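In the block that follows, a single chain appears as structure tokens, in the form predicted on its own.
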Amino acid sequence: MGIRVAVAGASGYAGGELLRLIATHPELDLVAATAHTQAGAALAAVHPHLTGLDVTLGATGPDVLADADLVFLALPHGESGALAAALPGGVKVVDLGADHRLRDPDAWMRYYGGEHAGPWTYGLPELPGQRGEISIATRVAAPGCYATAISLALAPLVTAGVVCADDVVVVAASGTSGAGRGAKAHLLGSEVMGDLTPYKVGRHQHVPEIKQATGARSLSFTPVLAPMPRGILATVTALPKSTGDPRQVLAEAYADAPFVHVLPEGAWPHTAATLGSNSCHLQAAVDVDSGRVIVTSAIDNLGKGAAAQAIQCANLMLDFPETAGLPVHGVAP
């Protein structure tokens, strides 16, 4: 018998990806999967790719989840705080939502609104010292998808003093699954296919999280909706602060990180190469005209950007090998 885990919000895209990964994890046993409007439905009716898992979705509530050793919360922003507070203190929790990521309540109010649930240990293991913090934590806030792709590209360069923290510009494209599974007219196939659309320009909610994680003091971020189901490709640019080689700084920072890969010179990240994996692919260059440092980062927004990263955190919390049950390589074609 392995560690008993439960998934709240199992009917969503991130929840479905959690269930897929848990099903093949050598140490995790699913004891509950819950939903709101889909409560009572057979799992395969909601997630046809999980046919063969004999699971019926329960109603989301602390009583259903309290028997687990660890609970994954894959709920909309603003819904995790109250549920987590109602769970017994001995139950470990990984929250995939935003409720516990930010340390600054004013930043929460500005970008999300409503009551701030308070900060938990931040669940990006590759940040300096964070792996150890996660391993002793009982409550962990998994990062946002954009925040993961951008922070992995930027944090080592700010820390090493290679780039200026005061003028960071990011343009990042995300697949439509990043917007959730709810029916929205602008996410219809006929609206998305053949189109690129910027959204939440200058006001995306991941900005304060990225600044908190990387040390950036000024960040201009333009997210773009791309006509693909999964993946994020982020291009991060910043003014140089020293003559250090940005690619070498990244390679040294992630030399022992099993899921972060700095690509060989001349190779650039592809979203398809990270599909289905918990990996992040990085490449860096210096613009020959402007002198700005450019880093491109690719992840699967449902993998390293959500469910797989949450399991990576759980592995650390439960003293399992960090890579247990997690794919390093993507799926192709």
Contents of the next structure:
4 protein chains.
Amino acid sequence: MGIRVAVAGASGYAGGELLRLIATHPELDLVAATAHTQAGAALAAVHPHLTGLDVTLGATGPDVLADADLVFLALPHGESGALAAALPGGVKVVDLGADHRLRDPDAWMRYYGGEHAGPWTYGLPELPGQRGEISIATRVAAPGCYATAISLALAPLVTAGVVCADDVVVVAASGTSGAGRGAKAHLLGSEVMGDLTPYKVGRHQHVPEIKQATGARSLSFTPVLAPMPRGILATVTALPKSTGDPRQVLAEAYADAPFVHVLPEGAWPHTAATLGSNSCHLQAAVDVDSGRVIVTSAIDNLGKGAAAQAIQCANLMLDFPETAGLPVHGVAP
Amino acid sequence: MGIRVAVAGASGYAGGELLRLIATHPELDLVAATAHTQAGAALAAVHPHLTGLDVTLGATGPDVLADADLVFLALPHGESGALAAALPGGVKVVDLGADHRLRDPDAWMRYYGGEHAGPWTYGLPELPGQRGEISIATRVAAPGCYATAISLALAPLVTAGVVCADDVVVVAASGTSGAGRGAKAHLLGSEVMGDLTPYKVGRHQHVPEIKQATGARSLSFTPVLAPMPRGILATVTALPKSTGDPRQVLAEAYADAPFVHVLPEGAWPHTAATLGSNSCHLQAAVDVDSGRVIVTSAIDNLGKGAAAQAIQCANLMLDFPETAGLPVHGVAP
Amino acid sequence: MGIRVAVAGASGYAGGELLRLIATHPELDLVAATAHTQAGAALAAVHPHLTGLDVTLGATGPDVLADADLVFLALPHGESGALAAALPGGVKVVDLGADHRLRDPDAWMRYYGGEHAGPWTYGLPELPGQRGEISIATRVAAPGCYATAISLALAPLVTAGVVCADDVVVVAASGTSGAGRGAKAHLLGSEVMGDLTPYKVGRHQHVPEIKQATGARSLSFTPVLAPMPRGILATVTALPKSTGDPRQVLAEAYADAPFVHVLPEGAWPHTAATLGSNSCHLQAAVDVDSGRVIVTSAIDNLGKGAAAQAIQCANLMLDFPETAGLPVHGVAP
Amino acid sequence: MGIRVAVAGASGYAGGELLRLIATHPELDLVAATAHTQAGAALAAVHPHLTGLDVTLGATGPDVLADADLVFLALPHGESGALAAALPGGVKVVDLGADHRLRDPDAWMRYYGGEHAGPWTYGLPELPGQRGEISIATRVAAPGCYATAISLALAPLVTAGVVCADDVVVVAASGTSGAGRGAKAHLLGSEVMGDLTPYKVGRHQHVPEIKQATGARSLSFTPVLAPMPRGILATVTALPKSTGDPRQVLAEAYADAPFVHVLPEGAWPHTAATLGSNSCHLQAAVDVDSGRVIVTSAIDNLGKGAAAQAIQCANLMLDFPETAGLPVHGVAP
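Mind giving me the form predicted together with another copy of the chain, seeing as the form predicted on its own was just shown?
To see the whole picture, the full complex is given below, headed by that same chain.
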């Protein structure tokens, strides 16, 4: 018998990815998967790729979830705070939503609005000291997808003093699953295939989270919607502050991280290489003309950017090997 | 210590998928991965999604492969015959190429040409009696990708006498990885994205293999290149011969097959639901206007259509559980 | 001053394509573009690719449309019958919907349901004699997208007695714009990219239209949704009836058709080659194994399959050159 | 009789787009289309979307081209210099290659190498005063695709003193046709679909061209390869220098430019909206957190980024309306 886990928000894309990974996890047993409008449906009718899993979706609520040892919350932003509060203290929780990520209530108000649920342990294990924090936590806030890709690229460079924390400029493009599964006309295949378009320019809600995670003081962030289902490619640039080699700093920072790979010199990240995995691929260079340090980072937004990272946190919280049940290699081509 | 396996043709797409699956297989240890022009290269330089596997590609030849307990040959058609002949009899071999699939030398001559290497045990475990044959074989010819998708849809219906073996009509579309990794202008992303085009119309080399595997006596097969990296969707139609329910016949035929799923009534296969897996999704209906039986079949051409099926065969040959190390669920969306 | 035209249903994909083509048509002046929920919106807000056209969408109704010399109706099936009936007899109408395509009320009832609006002149100019019929018509029913692709491939062969009208088998794949612009979850980019899936298997509503247009007596038609915004590739197979060369028959049938191109021997149609155009590309062959005649046909479902063909009909109705304002060449790559 | 034009490099993507546009241009007559390895081929065999154009490709050389009034050179970088020098002075030339864009021989040496052919009139008509320069020129160097997208976004802001010319940071993603039609493995559809990857990070050859065209003094430019055939989305950020409204400055700069559209407030560019056109869509905002000015720019890399812009220049050189034969509206969806 493994650890009993439940997934709330199982009908969404992050929920589906959690269920896919839990199904082959050596230590986790699914005891409940819940949804709102899809409650009562057979799982495979909602997620055809999970055909073969004999699960019926329950209705999201504290009762059905309280039976689990650990609950994953994959709910729209603003919905996990109240639900988590209604769960017994003995139930461990990993929240994939934004509700418990920010320490600063003002930042929450400015970027999300409504009542701030208050911060939990931040679930990015590769940040300095964070692996240990997560290991002893009972409530963990898994990072946002953009925040993961960008923070892994930037944080060690700020910490090492290799780049200036002011005037960080980021452009990051995401596959469409990052926008969720709601039926919106601008996300139709007819609209997104063959198209690149920016959105929430200069006002994306991950800005305060990235600043909190990396120590950046000024951040210009432009998100772009890209014509692919999954994947984030973040291009992070910052002014140099010392003569340290940014690639070397990253390589040392992640020497023991099983999922963060600084690529060999000359090789640049491909989002496709991380599809379905919990890996992050990084490369850095110094721009010839401007002298800026450029780091690019590739992840699967539903993998390291959501579900797989949540399971990585759960592995730590449950004292399992950090890599248990998590793919390192992407599905390519 | 697991079973020692080697992969010849490791730089291609099927080779890469074999390595991805072997890396997490509980019973298999990779002892050699070989290539031709890429010999000497680091694996991750050739397959960026396999970053983290510390493997250097060797040169394909009997010497380096003979050290393994089991060898996977993922070579261009016509190249595995001679190589396999040079391996010691005690080395088990699964050939992903066409060389040993056909029993009829005339069919080989007409569709492939050159010397016929002679037939091996055909590696489609879900055909009647074939699971047992594979279990006792030392040399297995894994089926072609189209042949797999089409045979799984058709064979039980011919066997049960539900459809007529004459006048079978198939149109099947494949993702571009089915055409291999050779640098050809008509396979450039600029050419294939947004495009559907037929090819080898009425003369595809899988025709005799499909007829051999299914008992079809007359087969019209039109392959189509589709704008996606992976996946085959086969639409198989045949004239009805009895009043049996084709969906029910398929469901019974595959009741014990862990990787072949006849979908619930009203649900139709999606190739995306099988991405990265060894699964085949099937559905059948009778055409209102023509009375024809229509079966559609979805697989991953590199999964059930190549590498994963080869490992399924190896599992049987090595007396491991048939499902060892093989994903049932696709990576979606 | 050109001919005054109006477009009802301007917010949809076919409506947008009509407006794009009318904007550069040498003889047509747009006097009204109407919509339902989008009435009042700026055109470019609804169709960003039409930025630069200073048009505000009106509300669909007979009053605003009656002012035009010719009205294009690009409405959901079942909505054009009543609206057309309310327009003055002197207003010419091209209906892109299905309401007036079928001559057989029973077929309408079986495949669409509701009251049958009654047949108009069928707007496929390349059918024998049809160019003349359209030229003298005031009300024309433009064909469905699949019906166009399939009928152009099949009709001359049935007429010439080269193929048997029984047991015609068609599999045709369409880009997602054929499914319209309604916000449906299964049409999200995340769902359709990388995916092929059949739908309405054996019961698509274009079956009776195709039989009416081609003389086919038995038709098995399987539609497939393909991961691209536009394009239809139809694979049409039929049993041979005479020894005539199907390619030659097609070439002769379309010798004078400016938009239907029988490709040189050995070249097969690409949907991408027809993008944005009114062209249809055809090729035929005889299947080696089965002896079946196979014709494949590529069109742009919004071009020859909808808006461009509607303008081709309008050109004939208005005594303009058939090719006025219509692209022959696709936008590729 | 129109003006006699020739296209050298007709087998490539830019060459094909030139031929597509020339075919419907009201004033231009094609007298020669030439290629290297494809010389002697039927045009439609090389460009299936140009089926219907009865053209045979000639061999690229001064003799066949000298017969034209105006020659478009769509050759690999470094090949147009010698060829242009061999053409009679009376033959007007528009070069789509890089050979004659840069005024600074040192920049040429650093980024391209080899002998510098020397500068021609720079063919970006929307730069201040440039429309007039092009009108009187006989030799025009059409801009690079990235340079076009970025310069249109940035130049007016530098000129107006709204942004600082130091520390300009650009990330721009391009469809795969920008990488040309050469058969390279990393450009296969299997590799690029579903993938985003940066390349030539911090050392792209368009950097000196962009600085020359915009007045930027320091430029960090990261190009990204995106999974679509066409389109460039450039995100250009710069530090603010005055309190001027960047969107207003752009709107005024392009008030009379028929192909550059500053979108309504709140609307952001889509590359798909420019497909096949000569348009550029722009939008600007100020980043809330950093105060940086962000401008995004969308073009079709083969349209405004190459062939269509070359024809725009030719129109000016030949005293035709600037818009003759050039689409304003993209083909979407």
